[in-house]
Structures are given as C-alpha cells and as structure tokens.
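Next up is one chain by itself, shown in structure tokens, the form predicted on its own.
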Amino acid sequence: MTEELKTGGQKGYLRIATEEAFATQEQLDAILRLVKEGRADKGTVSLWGFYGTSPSERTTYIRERLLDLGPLRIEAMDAAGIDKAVLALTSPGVQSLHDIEEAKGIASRANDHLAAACEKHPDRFFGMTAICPQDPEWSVTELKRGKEELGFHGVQVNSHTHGHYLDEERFDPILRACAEMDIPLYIHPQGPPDPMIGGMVEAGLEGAIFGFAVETSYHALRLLTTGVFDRYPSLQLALGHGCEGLPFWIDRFDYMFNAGVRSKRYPRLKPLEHGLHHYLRNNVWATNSGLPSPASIKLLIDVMGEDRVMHAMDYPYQYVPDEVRLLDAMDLPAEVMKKFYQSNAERLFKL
C-alpha cells in the first residue's frame, strides 16, 4: 500500500517547496495580447501561445491552478505532504512586455495579490517579489517595498529581459539592492531570446525540456564569470532544476574559464578572486524543481555542500506526489534530509 503523504513533520522534517508558480489574470492577458499582436519573442509565443489558449486537460489544469492562491493549491499541498510553499509570479513575469508602465503596474498589483494570500495563509504561503528589470530603479524601490511592507522573502527574475542579462551594467542597481538588503535572488527560466533560440522551437526543445536550462545556465555563468560575486560577496543566487546543470559541468567551466583568462582571448574575462567552485559553494543555492532524481540531488550535495541544496516541486507545471515519496526514501542521513526539505530553505529565505 502506498503510504499517505502528510504534513506536519511526517518524516522528521517539514517539506518546503521553494519554486512554486502563480499568475494573475492581468499578467496572462497582457502576455497573450503580445502574442496575438505579433510582438512577443519566439519563446513566449511558443510557451503562452500553448498554455494560454490550448483547451487540453494539461493546460486547463495549469491555468486554473496558476490563478488559484487558495483552496486548490492548499489541497494539492496537503495531498503531496508539502507544508510550505515559496511562491513567485510565473515566467516570464512582466519581462516580455514592452510598455514599461504597464509592466510595473502588473508586477506591483501581482505583489499585492500575493501578499494578501500570504497574509491569509501565513503558515503555508511565502512570497518572492516580482520586479520589472526594464526599470532597474523602480525595481529597487519595489524590492524594498516587498521586503519591508509586504513581508516577502526573495525576488524572482525570469532570466533574460528582452535578451539582456543581469551582469550588464544597467542592472547593477538590482544586484546591489539584493546584496545590501539581503534579498535572495532566484533566477527562473523563460524561453531563450530570439538570437539564441535558433531551431529549438521546430525541434520541440525550446521550453522546459531543454531550452530553459540552456538559457538560464548561460545567465548564471555570466554572473559567475564576470566578477559579480567579487563585487557583491554577500549576494545569494538560487537556481532551480538541479542548479540548471552547473554542478555537473563546474570542473570544465572552471578550467576553461581560467584558460580563457590566461590567454587574454576575451577582453571581458578578468581574473577572479576565487575559483568558480568557490562561488558555487558560497553564493549559489540549488533546488531540485522538476528533477526528482536522488542521483542528481546527491551530485548537487557532493559538489555544492549539504547546506545549499533545497527541495521544490515546480507546481503546477510538474505536480507528482509520488516524487515526494521517491525523495523521502533517499539514502541520506536524517540530518541531511532535514536540511534538504526544510532547514536550508528556512535559512536562505528566512522563513
């Protein structure tokens, strides 16, 4: 008989899911309008042209549950034994929008909506701030409001903003604010920008199956290799989906980065204060969202350390309670299991 999953410390730890998505109807309407008008990039067209309009069982389920911050979500958490969820505005947030004033309004109202849900369910829901990187200074103000007024515990940026990345000078106020205000930065995927996406759509590989990880790991590597964490050594970066594969590749990344620095082949690459392994173990956190693999989780722990790896489900896009049963059975010491499911998330997000 399959064991019933329960909340409340069933296995000696609470289960905290750290990459769980929600949406507002206003956000979805704005994105679908861009798609309809032909002003969205290929990744957004592929993702939301499907999830926003398809009548299939999967897309109907996901749309309904993205918009729900109440009974359906609580019911799903209870059924999967999830005690707490860290919630963020679903990809691409407002980053695909062209009207900056509209984007800021949608992000601000989404933050208010999430804060109200967290206030209603204070033991279950915890929020991350949505920002509009198109306006970095406004985003800094919204980060401050999110932390000090709304009680949020981090910020989610849905990777690129019209093909631009957070290591670029224009976005430095956001990184500085995260470091100075001790706000964890969660970089979540979206579809690759048009110059990168190539033939991925035609191959059916631009989304969560492959393109998301390619694009987001590229973003993270830009931060790792351009001195961001030397400039802001207290900045904490979280990445989902097995840290977007970085721990598997880190030895090669480190070797080739240093070879590139020595050769002076790339003007932008300069010597760093530490090796890339150091930043992975001191500035980066991983979640296993969408990757319910004991072998992969053990690799993350081996490379990054047991204090920097956290649980996530990726609800509602990937909701399989049996994955929780699989991970509950991992061959890891009890104290490591508690860190994975509970205390690492409590420490990073200050829950």
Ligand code: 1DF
The other form holds:
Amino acid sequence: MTEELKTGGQKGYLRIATEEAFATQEQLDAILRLVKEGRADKGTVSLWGFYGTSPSERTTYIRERLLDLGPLRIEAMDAAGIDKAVLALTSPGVQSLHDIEEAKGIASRANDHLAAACEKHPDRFFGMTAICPQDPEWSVTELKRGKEELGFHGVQVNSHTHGHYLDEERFDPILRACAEMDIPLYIHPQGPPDPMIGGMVEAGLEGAIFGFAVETSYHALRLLTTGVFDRYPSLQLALGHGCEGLPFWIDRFDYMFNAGVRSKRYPRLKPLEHGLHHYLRNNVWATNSGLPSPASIKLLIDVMGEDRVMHAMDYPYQYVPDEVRLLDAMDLPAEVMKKFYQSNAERLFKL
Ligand code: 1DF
Ligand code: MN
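Compare with the form predicted on its own: the form predicted together with the ligand:
So here's everything in the complex, that chain up top.
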C-alpha cells in the first residue's frame, strides 16, 4: 500500500483526526517531578516514567512530536492526508498532580499555547480545553473561557481524577456546564487508579494495550448507568478506541442492568428513562483511535448509527499512515465514508 495520501478532499471527503495529543514542557516536567518524588500513582509512574525518560526510538519520537504544534505536526498530517486535527493536552493532562494551584496554572497556560497554535493554523488545528477536575468550579470557568475566548470545540478529561469519576456529585458542575454550553466531553484514557490497577503493571497491561480501555469504559458505563444522561439529555460524550469497547458489550450491559434494577440489587442503580442502547445512539460518539480495522468500524456503525462514528489517528502515539489507506478502502457507501472522516466531526465539534 503505497498510494500517496493527499489532503484536500479528492476522495470526496476531508479527513479529520479527532484524538490528537500535544504536551507542554511544564506539564511533562511537573508529572516527572511527581514520578521522581514517588508521589505519582502507579499508572502515571508507568506511563510517564517510560515516555518521559526512556531513550528508545519510540519515546524520543513521541516526546519531540508531543511538544510540537508547528511544522513537524503539519508535515505529518500532510503525509498522512489528514486535513484537520482536533487537539488535546496529552493524558493524564494535569489530573495526576496534587498541587491544585500548579495544576490549574499548567492547564490554563496549555490552553493559551494551544489557542495560539490554532490561530496560526486556523484551517488545520482545532482545540479542546484542558481542565483541572480537582477544582470543578475553576474548571467551569476555564471551559467558558475555552469556548468563548479561545475558540475551542470541546473538553478532554483524561478519565479518573485520583480515582474519582465524573458521575460523582462533586463533578456535577462540569457536566452541567458541558450540557448548558453545548461543549462535547471527550473522556480520554489514562492508567487505572491505584485501587484498580492490581497486577496490571507487572503483567505489562495497564497502558494503552488494555488498562486504558478497561478503566475508561468503566468510567463511561458509570455515567450511563447512574442516569447522567437523564439529568442532562443534551450532554454529548465522545470516547476513543472504538467507544472503549462499549458497543460490543451493549446487549450484556443492557440485560444485566435491567435484571439488577428489577431486583433492586444495588441502591445506586435506578430505572432509567431509556434503555442503554438509547444513550449510545443519542449521547455518545465513538472514534476509531487505535482501531483501524473496518470490522471494528462497521460494528460501531451498526450499534451506534452512521452519524456518531468518527475518525481519529492518535498522533503521535499511533501514527501509521497505512491505517488511513486501509480505512480509505473500506467498502462503505460514499456518504457514510464522508460522515466517518469528515461531517460527523464537523457536527459534533462545530468545526
Ligand atoms: C498511549 C496511547 C499514550 C494513547 C497516550 O497518552 C494515548 C500509549 C499518554 O501508547 O502509551 O493517548 N492512546 O490514546 O492510545
Ligand atoms: Mn489518545
């Protein structure tokens, strides 16, 4: 597969990549300081202890590429035929940090830095706001600034915050702000929190290979089963990595959820206004980051509908232009290909 990939829409669609990562030096410095001091959780120690210090070719490449919001990234997008990138501060954002004032400063300076890059490349780069869920009220203010002053198109939360999840009452202002300001919420993985990680690091499985999806699908399922979308019917949640597997499992979730509710097994789980399928088809969007196979994408479309499945590359962690060639060759109708690569992202993120 060597056909040259071009931007510009010759195939009948622009290609928009929706889970693209950047970092700031002060973010990485702060995380690495925690790791060195032995104050980071195990997932962060494993992730950034590796990406932040390993001299391997992969980690050197990724560090350099994360820190660039200019020519290297544009060149990589051009070479893979990616017209537009939706960018977010790389996982775990500032969510591993303990000093909340420091974390908020790092997040808001990362937002300023990203906004400047988007202004310089207005047809290529589109930002999502970084927040600091450790301080929900501040996060609401930053979300408003991100949307109204910086021109951002969504918010990325890197899953749990010190083992806490967005369905918990303390985070309600964040969910309400997303719903009221019509800001898509992208829940991106990070490593499982210490109480969940168990033997995953020893097994080499806590990261993007597996633990990310386990923890993030758990997070999303908590939102679905505790009625967050009955509380905020307009809230729109985006998930990467094939919706973190949820569509594959949905029938089981639905059956067992209903069985548990009918028998009043768990005090927290109450009847919902709709079946779980309804929320997947009305409140959740999937990207195919990390999953370039047509079979996965077709399953997502079957379960969620063709209007909610979007393309993502996960640059620089999984920069494989051949995946674009594989996806270009999917046997889907032209209008579905355009929705997948272009128009669904335009609709969700208002590009
Ligand atoms: C990795 C993968 C790291 C993804 C990421 O952020 C990330 C990785 C730190 O390969 O370790 O966003 N990913 O989304 O697949
Ligand atoms: Mn990612």
